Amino acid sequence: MYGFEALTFNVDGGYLEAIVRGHRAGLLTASDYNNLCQCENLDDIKMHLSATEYGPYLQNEPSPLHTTTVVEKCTLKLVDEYKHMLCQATEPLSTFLEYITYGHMIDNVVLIVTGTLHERDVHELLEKCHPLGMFDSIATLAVAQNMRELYRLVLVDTPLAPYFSECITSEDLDDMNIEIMRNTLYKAYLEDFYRFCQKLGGATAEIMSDLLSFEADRRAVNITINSIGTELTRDDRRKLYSNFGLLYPYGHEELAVCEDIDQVRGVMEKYPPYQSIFAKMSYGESQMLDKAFYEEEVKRLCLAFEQQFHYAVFFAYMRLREQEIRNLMWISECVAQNQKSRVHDSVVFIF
């Protein structure tokens, strides 16, 4: 069907193939949830998630735990799996696990420019970095006044450089400024992505230009919605878009020009595979509109193992399991809050 993938994959690729659907196979399950939705405190979690592969990260931790300790050890696990299949990858694939990571570095970037911008302390915003996204000059960020110093100081070296070349200017870094700067970073980094799995053709190519379509649509949409009242103008938000998606082209022209909610699900309700998103909601309202994109990217992640010899089961396997990260703390702190009635307003299943 593809060529001769199937042939010369396993050369190279076959053991990490099978080390990411061993990892996929250890993804908590309905079952894990609903017992997790019934636990009293978050020793009751640790309790439960003990016997999952959490377990060893979970079992030196003293009481009383904190939802951060959850998270930041259920998140150490996923950067230890990624730091082996990357140890072990060869080219191409270990160009495309970098890729995968160039988001948390967007975001570690956003992160600390703006708590910066708000005199918050540097060691406290790097705590709260990714660390899939982290980078050896990252602490200096907090030097910067403008996206030129930016740049020509801390990010020239990093694998963000390229994507820069679009938002270097001489303007004061403000919040406005810097929620540009991150669409902009985003826009840059899912065009050079799909252009990179592009290349590598056969199953890769088409099932991570399906993802990655997905993503570039969602961020479209979130961009319009988050704009609207602002002073963003037509053509600024026009420019935020990715020059591909299923909304590409003609779907930006009329997404660029809505002016509120319902003019966007006008809009989403002339493509059929978002059209099912937005028939969650009722009109005028956005809050449920994140739960119903993770639930429909799940769905795409999981059909991404239905087909062997490729590498978007790598991109689909490291999402999954942070969205299995986003359950957690979600069912962490409504625990932690006593709020259990309002457990699955935003849990994800992921089987």
The other form holds:
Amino acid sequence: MYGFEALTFNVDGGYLEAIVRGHRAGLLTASDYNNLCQCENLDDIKMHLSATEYGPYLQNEPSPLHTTTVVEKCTLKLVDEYKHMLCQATEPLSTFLEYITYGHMIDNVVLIVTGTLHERDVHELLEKCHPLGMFDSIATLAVAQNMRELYRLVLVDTPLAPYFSECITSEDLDDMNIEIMRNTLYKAYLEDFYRFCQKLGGATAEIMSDLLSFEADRRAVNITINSIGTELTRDDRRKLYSNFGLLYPYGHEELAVCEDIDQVRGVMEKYPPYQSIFAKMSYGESQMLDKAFYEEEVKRLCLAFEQQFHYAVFFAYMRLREQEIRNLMWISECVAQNQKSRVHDSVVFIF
Amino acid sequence: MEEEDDQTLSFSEVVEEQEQRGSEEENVVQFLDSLDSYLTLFDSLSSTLRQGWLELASARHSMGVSRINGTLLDLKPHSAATTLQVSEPDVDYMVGQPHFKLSKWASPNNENCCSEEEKIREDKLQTKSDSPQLRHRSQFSETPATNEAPLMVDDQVQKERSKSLSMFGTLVSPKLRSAQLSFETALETLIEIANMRMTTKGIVWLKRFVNEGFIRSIWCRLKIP
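Let's compare: the form predicted on its own is above, so bring in the form predicted together with its partner chain.
The next block holds the full complex; its first chain is the one shown before.
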């Protein structure tokens, strides 16, 4: 029952909530980002990061550094923290933590299938997979020729199996089918995660509903903008939107028929939470939309820590770390390309 | 009498010398103009490439590292989307220098997309020159077929652009499309630079004046190979 988590939560989840709040305190601050933005090269970035929690992961990397190395090593830190929390968690927290990684699993499946279609070596593709989305039989994905085989040979024994019911066909895998498969799987995953959180109830359900609804709405906007000018039909576009969120169902109906960014703006400005996001952009422009969405997401994720005795803090921490890694990637790219004047285009401060 | 002839000769020599000096100065000015255009193109190329690389990084930031990386590049055999044509120099062109031309987004199904576009432009010009401009008062404006043809070519070019990006997925960020346009522009600029270097006037005058200290000092300072 909502309101009585204080009595029982700490029995199973108290230790891990303390751990995750401790990890949260280790997130980079605005002064850390200011120091990083003034670096002249990637070795300077490595030097500044050596004083943070990323230090042990980067200290043994030889010069010259590459931006992908910085991202890989920072991601390894996140993976280590996640695995520690997962092995200490009991049900239902362990299932909740596993749900957080299914998005990465979907990305890895699509990466392997796409790379195989392009005749790339499987080992090369496996190195590029996100470590949080790995599973045992992932290498076998290279054998499948269509989605039915994909499901039957590999994915039937993975947590993604239930999400395949809507996209099992015998059509050969091509670029369009793979894209539709990616978005259909992600839609099914978000809806499943949403239902699971609703079952948990309490503060977890309340806070996760807000966060997942925002995620679903953002995906709807991104799918709309990315599909403008492509061969994706309006019906197919509509089918890729999740069946929950603030925009469901009327916003989705309007987004499905949008043909340019200004029409998307017209739809989104009817919803007060998104008015402030689109108010930051000028007409016809979509470059700053990603940053505006990330800023709104970070705001909501930080608010999750204001309340105790719920699981949303774990989801929020993972997402905040991923945002931090994105920030580090962007700063590294700007420094490597000698374009430090553009560094604030995409950095989102967390604190 | 002989003295008058000597004075006449010296006067004509002076005039000839002045004319020669004038034409040489004109050539120097033309050379410097060509050099200015050449350097402007180089600057333009540099800024376009910088913009393209940053937009690519921005697309990776937006879509994720797993969606944009080198392992997704297609290794299957496929024809080039853009080809370079080297045309033979014209007879009127001073000492044979080839001319480079880009044939963009040419595919087996739609060969020479750009040459088709040029043909349509030529037809349009021909139509305009042949028939007088008539004013149509009908509700549905009679747009001639030549207006639809450029739209069809644009659609085809858009399709070819999307096809080349499809290795990163069908629904890609607008930032990736911007990066593609930037690199496309950079390629066009490179061809302009190559053509400018091949411009006969620049090379001929360069050969003539390379021994001149003034031109040699400019060339060395700019470190142009």
